[in-house]
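Let's start with one chain on its own, the form predicted on its own, as structure tokens.
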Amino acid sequence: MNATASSADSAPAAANGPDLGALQVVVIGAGNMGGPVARTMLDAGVRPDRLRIANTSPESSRRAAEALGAAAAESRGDALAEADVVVLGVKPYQILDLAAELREQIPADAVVISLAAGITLAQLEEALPEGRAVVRAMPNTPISVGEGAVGLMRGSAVTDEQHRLVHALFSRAGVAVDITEEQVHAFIGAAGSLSAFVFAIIEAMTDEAVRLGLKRDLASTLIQQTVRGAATMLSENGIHPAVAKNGVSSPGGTTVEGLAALERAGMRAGVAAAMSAAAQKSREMTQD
């Protein structure tokens, strides 16, 4: 995949980069995904008083803003009046109606970032006035701790400067990569939905450790640390997973016995099926 990555170690406002502290960012729908995106942008350098939360009601906006350490918008119209970036975090079935509703309120030079799966750039650009800068962002939930991944899709009217700005906003997410809309389906299988699959695997390993005799809190600590350490080894040392696996597989030992059991249980096929199903669902959502 031809992708441009921005690391979480990059400075949020480099000497020649965009001044995120001067931006006015509006997040409409700071829920399960909009909330982590807002937190990521705050970590990148957006000022809390200049990141405005506009949920379905003033009370909902205040609760979300308080939890994030941001500012609540009294109304969408007031928040949008001076917006430089508008994040649309509502559900996919709501987003086109919302874009049509807000089309005259969003400033002409603002960048609109959609978090909605299945809604294409063409659909979003059609719902907004001609020439508006639109970016699709597909984040996963680990961005909330700076260890996630974001796939970015650039609309036809996005300038190079706006493209750099969006990457800067996601510079603390973990990894931000440029992908095409065709690649988004594979991205969802490989990153977007994958965190849930990992959570399910960790849950299963924890339950089995308890069955084998460990207390649950100890089992959770050991398994989460081991998963974290294994991923860190691969990313920091550049080791191929097969090489790392072979390095802990002594002939006739416990590890090879466990690996053989995984293969007999269809571990590879199960993981592949889950990723493929997520990607296929993404394709179906786009066609609906």
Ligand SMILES: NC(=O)c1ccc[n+]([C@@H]2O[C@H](COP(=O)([O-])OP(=O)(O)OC[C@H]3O[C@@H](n4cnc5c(N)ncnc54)[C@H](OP(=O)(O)O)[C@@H]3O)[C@@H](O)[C@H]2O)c1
Second form
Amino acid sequence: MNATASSADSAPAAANGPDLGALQVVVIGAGNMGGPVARTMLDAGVRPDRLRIANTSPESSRRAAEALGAAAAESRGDALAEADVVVLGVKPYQILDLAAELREQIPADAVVISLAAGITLAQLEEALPEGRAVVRAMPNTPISVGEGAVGLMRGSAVTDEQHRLVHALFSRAGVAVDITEEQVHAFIGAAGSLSAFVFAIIEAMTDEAVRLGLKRDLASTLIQQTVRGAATMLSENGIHPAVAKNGVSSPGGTTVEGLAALERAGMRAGVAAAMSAAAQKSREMTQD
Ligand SMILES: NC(=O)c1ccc[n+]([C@@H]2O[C@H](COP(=O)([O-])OP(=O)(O)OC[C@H]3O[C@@H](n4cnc5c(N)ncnc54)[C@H](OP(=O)(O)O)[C@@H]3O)[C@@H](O)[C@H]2O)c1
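Show the other one: the form predicted together with the ligand, since we just had the form predicted on its own.
Full complex below, order starting with the chain above.
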């Protein structure tokens, strides 16, 4: 996997990058994932009045648009007629029917970005008229604070210019990388679903800190700061995690005692099981 977006495949919304302020974006399905995707596109430079939300009802569209500081689509058809980019943020079981329903409404030169897990580019391209530019994006929710990861899969009709445009739209997400559809399963284990595993681990650590006698607010602050700091140390100093870990393990000390307990409790096996279960589920969803 291309671990980091190279300067060649990422297109920051810089002066010579695509003009995101002129773009018309329609997000169909701004829910748990479509919302953060809309948020990051606004952060990247899409104008709030040109990013229109179309959910299941006008009330839902207005509610989501208000929460994001974007606009609600008065009419889905009218919004789509002007769209340069259409984000499909509905559930995987809905997306092919939705694409078939919208096939005549999506402009021929618009880029369609699907967020759906398990639905392939080939399936999406088949549901839309021939030659449509389709991109699959696999984001995680930390993109809403600019510290997430997005895996981008490029459809067969996507031009280099459209590819740069999609990278520019995700330029404020954290890390945006090009991946293949085969790599998406590993990507889900290592990023898409991983944020939920980290949330669960942070919750468990916080509960234990409370059991050990700290107030919950203090425990949360200490643990979140330590997790953030540990990740920042690795990325900024470029050191291997084992070296960083050994650096705090004095002979016979508290840390090495805790690390031994962690290993005895099956930390590595548990983490590997969670990541490979998510990847396996993604494979099964794709075969349906
Ligand atoms: N959640 C994640 O962490 C995550 C990560 C990566 C990818 N994804 C992908 O993101 C997609 C959405 O998942 P989610 O968790 O965000 O689901 P969600 O919270 O249920 O959001 C789905 C959205 O789709 C809207 N919707 C449903 N049918 C529609 C229709 N016919 N026309 C217009 N809007 C419609 C819903 O509108 P209402 O609000 O009006 O009901 C809702 O806003 C899925 O395909 C999933 O595979 C999710």
